[in-house]
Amino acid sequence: MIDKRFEGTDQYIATKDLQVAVNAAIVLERPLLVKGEPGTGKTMLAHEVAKALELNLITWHIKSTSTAQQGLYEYDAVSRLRDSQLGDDRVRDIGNYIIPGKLWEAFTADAPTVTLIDEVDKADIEFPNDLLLELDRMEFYVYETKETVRARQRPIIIITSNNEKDLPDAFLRRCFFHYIRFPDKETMKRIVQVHHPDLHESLLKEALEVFFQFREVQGLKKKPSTSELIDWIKLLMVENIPADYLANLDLSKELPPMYGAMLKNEQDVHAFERLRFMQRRM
């Protein structure tokens, strides 16, 4: 049992709700499923939990081609066939061709780890179901070597999802769920100050006003996220954009400087163009 509690770190502002979710998942010994808008710190959460609890981090980034089996182990039959043709004595032990996956690594670690399964919804819909037994029992069977790999120390498993597809109910029942709500202005201010401690208060205030106005524009395909705000403010500082300029900015007439840090596709640029057109007609 982990004897420390997660309360955020100097580099990661965790709300009380998020702290409760992390600590509840640890106590219940269940995976923590974290959802939220892209850029709200879901992936970074695992890194900061590992740092705060002084545990090693194991990261499994999921792709559209990922399978649950890859997280357990893979059998390299091609290499074994090649070695047998070359007369290599290694072929006598099939274990030489078993490649441990990320969950194997987490299960066999000498100390508890934080194990991140990142963007689980990128994979096939059956991917989460294929891990039900392994995540529940913290063990899996290796058919080639006829051995069972059991967790020496139960890892803290954090699973992230961008809500690209619905996850199976059976999988959801085995998780503790938390949705990271988009930060309010006060929380966002604290987040930005962590990344830009030398930022002048007036520029921060006006940048936040523009940013939240951005997010309220109707028709945006992708609203700017926390990470994009941090990048945009960095550019404002580098270019010495004064706070007064942002204070007098009218988004119905012009886009802010370096808007490419926040708008990521042509549809959203067109949304602002439509806004300006409608304002001119009024």
Given for the second form:
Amino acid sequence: MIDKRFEGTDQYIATKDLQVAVNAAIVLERPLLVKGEPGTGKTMLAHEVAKALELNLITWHIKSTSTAQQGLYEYDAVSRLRDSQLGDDRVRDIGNYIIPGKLWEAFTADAPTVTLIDEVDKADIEFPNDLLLELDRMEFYVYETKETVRARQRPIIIITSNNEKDLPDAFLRRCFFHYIRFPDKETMKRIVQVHHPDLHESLLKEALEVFFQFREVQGLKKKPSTSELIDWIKLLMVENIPADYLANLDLSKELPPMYGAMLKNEQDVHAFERLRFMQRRM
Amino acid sequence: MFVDFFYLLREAGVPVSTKEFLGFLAAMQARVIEPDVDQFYYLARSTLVKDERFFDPFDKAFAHFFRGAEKFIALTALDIPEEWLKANLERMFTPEELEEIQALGGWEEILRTFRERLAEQEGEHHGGDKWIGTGGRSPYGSGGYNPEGIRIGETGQRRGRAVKVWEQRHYQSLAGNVTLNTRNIKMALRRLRTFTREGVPDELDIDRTIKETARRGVMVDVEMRPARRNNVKVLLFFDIGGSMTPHVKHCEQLFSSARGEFKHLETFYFHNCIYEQVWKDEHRWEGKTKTFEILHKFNRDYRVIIVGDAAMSPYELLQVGGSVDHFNDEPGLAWLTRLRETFPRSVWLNPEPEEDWRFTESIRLIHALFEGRMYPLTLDGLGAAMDVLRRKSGPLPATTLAD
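Compare with the form predicted alone: the form predicted together with the partner chain:
Next comes the full complex, this chain leading.
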């Protein structure tokens, strides 16, 4: 049982609603599903929760080929076959060929862990359904050795999704849910400040101004998000771009310096060039 | 104590289950939050709502419930029943005020303008004297100064109170009908997958190889199997009649997504309604195909998707010779019936907004013929359509038309 509360860290600004969601998930030992625009810090959240609560982090990155079984354990039959042909003694114990997965690791850790199941929507549509019982009861059965692996202490499970696939209802019912909304200007200011504490106030103000105008451009394929802003500001600082340059920048005439950090594909640069004739600076 | 809230949420269309409700109560009992109404709101949202699309209805329900208004009003919904509005309005005003209202043109006038404004107005509005909002002199809104004002969604004294988080309706844009793009269309189409292993065994079946080898003992026994492929077969019919012009972009997106997603896909074009022949080519007079041939050539396991606005003169559906551009020996409805009988798994996608369907006679006819399997060309509609095409049995989502 973890009696600490998560309130963000010096590297991560957690809004009040996010704190409530994380703490509810910790106290009630339910997985927390986090969604939101790309680049709003979904994956970061798990890292920061682990850091704030001083727990180990176990990450399980999901790919399109991932199966639920891989998170539990895998039976390395090929090694066993080879060993049997070489006459190795290990072959008698099937347990030698059971390779624990990330969830097994989390269940049997000595202290509670934060377990991140990253980008759960990348996997096959059925993937979340295969994990229902495991997440609910925090145990699973190993057929090969006929043992049941039970969580010694329930890990804090954080699941992220980019909304590429709808998740099954049965799975959703077992999770708490938080949608990270794109931060408003105030929060954004605080976020940038924790990343670039030595940033000049005036540059920050102008950069944010340009950034939010950027996001308002219609028809962008990928709107720049928090992580892009932070990268961009870093570049501005490295290049020593003065604040008044940004202040006098007319987006309808030219692209901002280092725009490559914010516009990630060619179509968007074109879209922007086309649109900026029509855009008036607000 | 929150049971009423639970039912209100369900009524508002937020899919909350008992398990989630109990989870929420457990969280309250475990004192996860401090006694603070904002935190209470966050906790309720995080435990009860699992999809950002439902944040907006949730916010509205929450605002209603915890403000204790008489009846839950969907502020943005344009289909507030008139009778109901009237009944409530009449209760709210004193006889003197009612007289003044009569002087201003009466209820009808006010209601009409109210609807117009509601339709015109986009964001929320506070102050001022025209838009629907709060604290202004406009007759539409609440906490205002106009005796013939329409009060929306709240009863308490408004002035001096900060707008609450759930009243800001941040998640309105995330509700439901997200704009279509090729990617999310593809994701929706992807629901319609039936994977099968058919044909030449060209893939090494590792599991079976191991099993067989282990069973027999020493020698490695190689087992092969056919690769897994999406085997769903689809016939796609596009209406390219004149009234479809505004929807060309969405249809193009749907077409290009479908082409990428389904290996067995045949596309045909028609004008307004399907008659004895359809066209293989977009430029309609090329590549004529007899509809009978299609009915015979493709077997019942083909899924049929028809994309069209189904808006035409009822004669085109019901009369011999009713077609606008040729003489048809049989009415359109006969052909549609045949198609529907040959391909039981067929749906109609209609790019027109769902609320307008009921006004068009021909849409009503086709909707009835398709037993409600007509869906709007939105992400939700597309999803529902794919579910219908995929499932073999069980209750299927159908749309209904109000009278």
